[in-house]
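One chain comes next, on its own, written as structure tokens: the form predicted on its own.
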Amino acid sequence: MRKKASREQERRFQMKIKNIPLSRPSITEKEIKQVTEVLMSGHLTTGLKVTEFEENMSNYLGKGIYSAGLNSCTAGLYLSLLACGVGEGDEVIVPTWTFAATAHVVYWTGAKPVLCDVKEDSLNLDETLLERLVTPKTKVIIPVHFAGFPCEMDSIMTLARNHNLYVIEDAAHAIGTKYKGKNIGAIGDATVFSFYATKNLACGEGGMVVSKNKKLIQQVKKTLYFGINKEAYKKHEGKGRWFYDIESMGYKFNLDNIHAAIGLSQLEKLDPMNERRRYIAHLYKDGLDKRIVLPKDSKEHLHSYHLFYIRVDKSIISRDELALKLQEKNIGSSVHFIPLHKHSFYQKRFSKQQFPVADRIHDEVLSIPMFPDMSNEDVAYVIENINGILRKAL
């Protein structure tokens, strides 16, 4: 007669069938009532839904912020600076360890990207590093939250006072982080997020400029779409409402009411999500092998965790072969990222420089799954792979 199986062999074996992806977006009922009604409202493009997730999205930042949504993080780059004014000849800093929308914004305006190598234990941006890397021609600094912790604004802050320099954040990683208790959408001249689908506001596609500097948001809204003043038609009494100016250069950028819908639910539940990955992040540090290196953390700053990224000893095990063995355990994981200057397209620009932090630690680096709706077990699942990975490394 066969033996009855153990609460733990059940347990594992329930384990062992599980399918985990690097990333999932959180969806409710409530995102697809929100859609649906959009849906049958017919008005499918921009329209109040949009007003209403930039207004909603000011008012979660903090009094005094303006919002301008877009189709993408990229675009709003693009848009802030040109707001600020970089052209050809200016110059723009931004990390290595970004994706390349971040230098590729750059390039479009005409302006160069200059890179900056990063700090070993949190990826960002090295500030330290900026005094030297500031020229006559630098017109912006592009520092990047890397997994969803913020760079050391007052330093940046500070030293682009002292040049004169704008501060755009690239905050893909960061909705919901805090520096210091302030809001990353509340520090820099600009600050830009993302709502693509792995985002911690996911809404599939979709961005969001953020500012202080209203003029600067009226900026961006100008040429969002075409450069057409859709107030225009309220200065020119007679004509109807289909009147409509260019004034100026624009583009095909704006966000539309169906990913605005998905963005106003999202918005709704975003602290409980991020709150919900900081606790992953707990169980992770708690249960992972002590000698995998893990993201750092802070008590004076509040992690977002868009990323949780683990550094494998290369002694002990490639990174790219723990990356396969935990494809064999149905267990995603991805690399973020390829420095920039590791790519064929900016090694032809940037190979006199070096980056020494970036080159040393690049091929250790491996994304392991992180979503709200992860359970505890998904988490001891990952664990107990990762670790019993190691050990029959040894």
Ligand SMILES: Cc1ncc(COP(=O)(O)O)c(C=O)c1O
Given for the second form:
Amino acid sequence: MRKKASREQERRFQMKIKNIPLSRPSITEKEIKQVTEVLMSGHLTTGLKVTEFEENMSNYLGKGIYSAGLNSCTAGLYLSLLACGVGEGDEVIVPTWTFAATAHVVYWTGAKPVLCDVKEDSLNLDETLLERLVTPKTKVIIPVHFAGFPCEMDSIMTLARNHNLYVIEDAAHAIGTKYKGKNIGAIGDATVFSFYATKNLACGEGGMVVSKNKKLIQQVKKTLYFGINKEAYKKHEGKGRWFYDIESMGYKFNLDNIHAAIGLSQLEKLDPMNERRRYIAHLYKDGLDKRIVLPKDSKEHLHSYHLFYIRVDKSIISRDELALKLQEKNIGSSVHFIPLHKHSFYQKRFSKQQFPVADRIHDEVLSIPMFPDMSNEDVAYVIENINGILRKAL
Ligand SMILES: Cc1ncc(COP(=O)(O)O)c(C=O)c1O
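Any chance you could show the form predicted together with this ligand after that form predicted on its own?
What follows is the entire complex, opening with the chain shown before.
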């Protein structure tokens, strides 16, 4: 199967047939050099590159921010919940429009996720619904900055403070996003980024929890590696540096030097890469058929355009047919997301709740190619094909 795919790719390449994936990481000699350095150093797992990546991330986000590198955003969300004391009997509010990670981790702690509907213009959690969802059991709200556009953080933080709740931001899509001039990462009690292969800062796998709360980050750092305190030798006189103490329950979620090395190079060029994403979004907005509903943007914020999604009225063409026709033209597309309450696991648990916005529009939304290395010619090819498909659909 694999062999066939690569031969097909080669054929397309030789015949100069366009093939535009949904996303592709920007990897250059810099990443290769950094990784080679780690490989030659002999220290492949957690070490100085991870520390350097954490420090650079803190500096990037602003004064007083602490960072803990992990092997995924999912692990970071889970450990942040634990650090906020979430457990059995608690409730955590999450949007239904998200990936499994955001809500699954709530179950891992023994607590229950409470799903919230989203706003039609941004597909972000509808903050006006939160008050009704808060109960005496609520402990945390997890806003997801969908596609890289920020949630209404002022309202969310005010409501959280009024009810004594924590805010853990799922910023898997939002590295480099700004809310009213503030970096995402400098607002909530904790913010978690993803460095998964398709993300704006791509390491293959990886994640980071950031917070202004030093104690929270120390707690995350302790639990991400078996609850081990490696500094314990300092307290135990006469012990060598080999000494450590297992102080609590913990996991094996540590980031390694190889992935951190990729992250370091990616972080250096994150802003120009995000700027390119914004320019591609501008080209799409200018060129796409005016009947297409475009994602929300705002001069107040800085969008990082992890995804560029479009909405097409079902009466013109179905989302699935459009995706198939794009595939025929070798243009990648995907669906972000099938709302959680539409999946069988969650359906059973949320059958009594209504999600009018997500229900009405979820089968109209399609993500189209968006990555910094896309040429203007590639963007024009995507626009031309989408507009052509829509014209023919009439
Ligand atoms: C909104 C959201 N949250 C969390 C995650 C999990 O990220 P990771 O794969 O780094 O665990 C993803 C992954 O795609 C995501 O889209």
